[in-house]
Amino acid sequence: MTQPSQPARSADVVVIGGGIHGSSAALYLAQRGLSVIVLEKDSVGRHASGVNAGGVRRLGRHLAEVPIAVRSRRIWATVADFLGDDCGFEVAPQMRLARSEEHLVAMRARVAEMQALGYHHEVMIGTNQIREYIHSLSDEVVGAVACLDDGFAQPYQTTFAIHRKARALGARFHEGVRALGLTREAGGDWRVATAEGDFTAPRVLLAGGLWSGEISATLGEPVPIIPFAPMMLVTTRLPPFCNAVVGAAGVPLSFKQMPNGTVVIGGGRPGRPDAATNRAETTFHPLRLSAQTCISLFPIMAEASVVRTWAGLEAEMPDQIPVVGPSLRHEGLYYAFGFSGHGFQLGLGMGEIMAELIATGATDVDLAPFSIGRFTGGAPAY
């Protein structure tokens, strides 16, 4: 095999992972003109990145995400003109059902929180409203917390695309090729070792998921990532009765219904996780569970079988938030990792924010609650 050229082998930004986030950040970091490589383990949206359920979701956001969720909304608005491809991007309700007064108390509460921000795509319904969108609904449902212009999308479609788009605007690609580990040289550039030689660039971003945390800890910046496996399995076809991306208070629940009939649920029941060996097993007594709180909302899943199960691999954070943002010990290294299941909503934004710190050394969204300090402490050494 014909080795690449050395300048083939530096640019201005090396990334580390090569799902939605890297090139997504890839793809921002190309359009400002810098020169990018990117490395991948595996293939492109091979991991977290092209198995997920595909929700477009500003509902329920932790705060510290709501703005990044809202800039990410306003790019999935013209997705199809800035990528060339829809993405298979649909607008529908994003819904949250309630079954008891309880739930309604802690909806309510959060939609007050949420106006006080100045936030207003959170709202309140009714049963009446509900069923408009669901028309298998259980009598047991009492309300929804709602945001009626969020959606969903394809995933490893989408990751292509901005794979695709990336490719176009200069990024290099190599995929199969693993970041073995990372070093600062004498005159300021970050050396990447990999099997096929090494890589080299002024500024890292490392966005490689699950397996982000063996690098970091490496450069003394360990953070507590729980592999995780979240399930998916995909029904029958169905007539059409539900056109709502649908979640329930209490229980872990993602549901849709696509336009072929067959119903797509998920919502973060685990499977099991093996970072060692690339691999995430179905288990299938929590797909058991899935499938009866789907029949205990919907009465008419009592009529589907399951087609298809799969499982993917996810880094999960202990606070449910992903690590974004500059290293506090090393000068030209960025993170971008630990989405904990739900950052496909968040990969555009997130590449325009990324790309906007390492190209600027500044941005505009507060990355403060995000930092990898809230594990290491202390602040920046340099």
Contents of the next structure:
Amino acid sequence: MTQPSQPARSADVVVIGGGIHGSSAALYLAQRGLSVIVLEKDSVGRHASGVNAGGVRRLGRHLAEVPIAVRSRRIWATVADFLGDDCGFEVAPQMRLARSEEHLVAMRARVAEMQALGYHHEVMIGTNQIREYIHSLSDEVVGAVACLDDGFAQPYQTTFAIHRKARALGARFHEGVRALGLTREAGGDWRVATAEGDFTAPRVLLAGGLWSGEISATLGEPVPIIPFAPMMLVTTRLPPFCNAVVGAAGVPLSFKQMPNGTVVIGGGRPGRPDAATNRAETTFHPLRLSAQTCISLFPIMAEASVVRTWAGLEAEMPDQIPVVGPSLRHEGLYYAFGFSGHGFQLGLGMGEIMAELIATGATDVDLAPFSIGRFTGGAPAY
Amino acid sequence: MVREVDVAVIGAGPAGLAAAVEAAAAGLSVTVLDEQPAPGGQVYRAIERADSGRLAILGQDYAEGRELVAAFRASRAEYLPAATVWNIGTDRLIDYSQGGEIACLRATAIVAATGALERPCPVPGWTLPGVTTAGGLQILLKGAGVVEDDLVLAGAGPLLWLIASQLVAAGAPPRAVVETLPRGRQAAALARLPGALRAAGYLRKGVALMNAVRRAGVAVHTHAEGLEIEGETRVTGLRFRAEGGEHRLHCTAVGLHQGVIPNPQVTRLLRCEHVWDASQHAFRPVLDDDFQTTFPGLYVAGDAGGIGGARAAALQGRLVGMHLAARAGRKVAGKPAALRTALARDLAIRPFLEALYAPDPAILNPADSTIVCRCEEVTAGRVRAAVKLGAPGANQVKSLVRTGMGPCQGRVCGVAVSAIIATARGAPPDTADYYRIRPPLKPLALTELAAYPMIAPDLEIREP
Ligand SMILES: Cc1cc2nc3c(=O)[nH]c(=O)nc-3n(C[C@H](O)[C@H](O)[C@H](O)COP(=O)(O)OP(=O)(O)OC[C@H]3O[C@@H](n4cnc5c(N)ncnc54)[C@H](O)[C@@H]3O)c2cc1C
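Instead of the form predicted alone shown above, give the structure for the form predicted in complex with its partner chain, please.
Then the entire complex follows, led off by the chain already shown.
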């Protein structure tokens, strides 16, 4: 391998992590005319961003995430033109089924809260409407909260397309290169050490998913990341019976039938994560519960067979929302990690927001709830 | 809650049976799991049921398996027939299905004796009904004794001639054998012969098989190229070029064969290190002197560790069994050194066979329009397009175009897709990667999964 020349090792921004968040930020930074280097220790989209359930879901988001999810959804609508790849994106309802009056009460309260905040994308739907989308449904279901124009996409195809677009705009990706540590140069630039030499930039974005905590801790900002390996399974093809992405109150579930007839089931039952070996292992004892849930909610599933299972490595924060925004200790350092099992939908909007923040120093989106200070107890130290 | 044993052996072919016999003889608790209803593996399939007529058809080697199966039956090893192992965890928890129910087992040592897979032969038309593999025909022959009547065998490799001769002996000779060995192969292989002379028995046997087939009046075409299987809804014929002309044979069945490769499913599932074996044109797991993989406690005996044939498999199995016994501090009766010498002698023929029967270059680089992944019907052209877009390896191609995502878990297309990717990148095959294999290794009914045994308490789970 030839050593890149010295200028090739410095840029306006170094992004650590080639998942959807690092790649998307790189894309928007490059679009703003900044020079960007992305360091990815494995290959782009190798982890959560390439193997997730592909849910493009605004439904049920934490209130702090709603504005980002809404912004993202706008970009999703244009993704085929924007990225030159349809990303397998399909508009479809996301819905969360209720099986009791208690579930319905909580859902109605949520919809009212959203309405009061000016968000109208979540609505209550009755069983007749649910049955328009799901042809094999248990009688237990009494209603649902839904977001009718959410959807789903192909995760690797999407992340790969974002990466290609970023590269086309000039971002330089170094795959198989791990950022080992960050130090501050005398002149104020960051020096990012790797086994293939150092990279320098005045600004660094840490978007390293599960592995982000190692680096933030060395910079004096430790965070309690919980390694999380949500499991997925996919079945043999069934005749078309469902064109919604379905969850359910009271039980971890994400369920959808793909255009090819296979059914993809997830919902967050955890497998065994191992950040050191890159392995997310599926374990079948917990998956039996997913099988039980699906068969009881969708009777046709009794005819399906499991073809494949997998799990991805994800960074979960104790409060289920990511760490996003500037470091509180170091100037020119930014964070976007810890998406806690629901960061795929946010990838496009988040990248645009991070680019805005890094390029201009500000963004009109309220990032305060995501500040790393909630774990480090810090106020800005610079 | 989970039953524990010293040794779990997966596969009851010669390697697995021999390993089980040795380990059990030394007093270890041994459980053998195999998908088939009876011991024997591919090579000695249904051997206990074979009458003298069937034994005469299948030949002397097949009969040899009887002794091994009898020794296994007499051993203290536990045998779980019709048991499909579909997952092995890094905690050595083995998930398997038997009679439509899941059970679990944990083993201190696991022996993967899962044998070989037939190399995929992606030629135009290979996905048509009526196309089978030589190995598939052998299963029919050994099991039900049924054989296709209007069959052409096409490809190369010792198994092609073995099955042809067995069909002749069964009174159902194939319509033709179309051999794809390029000209000049023999000369190249002969250069490797000096070592093989120590295994002269094999060579004599090979020649005898070919002669028997020719003597029976079976049409034999050699140095065939450009194979194309014809048919709209099923096979109607086979076209190829040979002896300076175009040929077209009418037939209702085609048996394809291009040799066998190590079955990678278990060792890939456990993320063992693999190397490219340039001589065998296949990946094989890295094994130490005791046949242990890079996953501690996982051993491989037989063809799953590199193609060596039935006798070598049994010798390796015995060596693994003895090693496990010694490792557990048991007294070992047999003499490993003598077995290793016998193994080396037996494997001496391999370099010659591998040079002679190296796979047809055409199947390693099929035309753009040829389907490579049968389950998802993905063509070679779509694989190449994904590479052109920048997909760096087999797993990214899989994510983009769904190769290897069907029920076979890449067993059929894996090596073909890796080879196409490497060639498209202009990279040598040893730099190619391979699918990450995901459980279940075989499709599993969702209702069966729903009844997975309660081996642990459930965790409290938050909602998504
Ligand atoms: C099974 C599963 C299902 C999911 N389903 C959904 C869903 O339906 N909808 C949804 O919105 N979200 C979903 N998610 C969540 C979503 O996938 C993640 O939140 C999102 O992909 C996170 O993106 P990321 O870029 O932060 O992380 P990642 O994709 O993990 O990317 C981080 C990258 O950084 C690299 N890296 C780390 N440290 C270093 C270093 N020191 N040097 C260089 N590189 C480094 C890593 O190798 C990795 O590639 C799911 C997640 C999983 C695992």
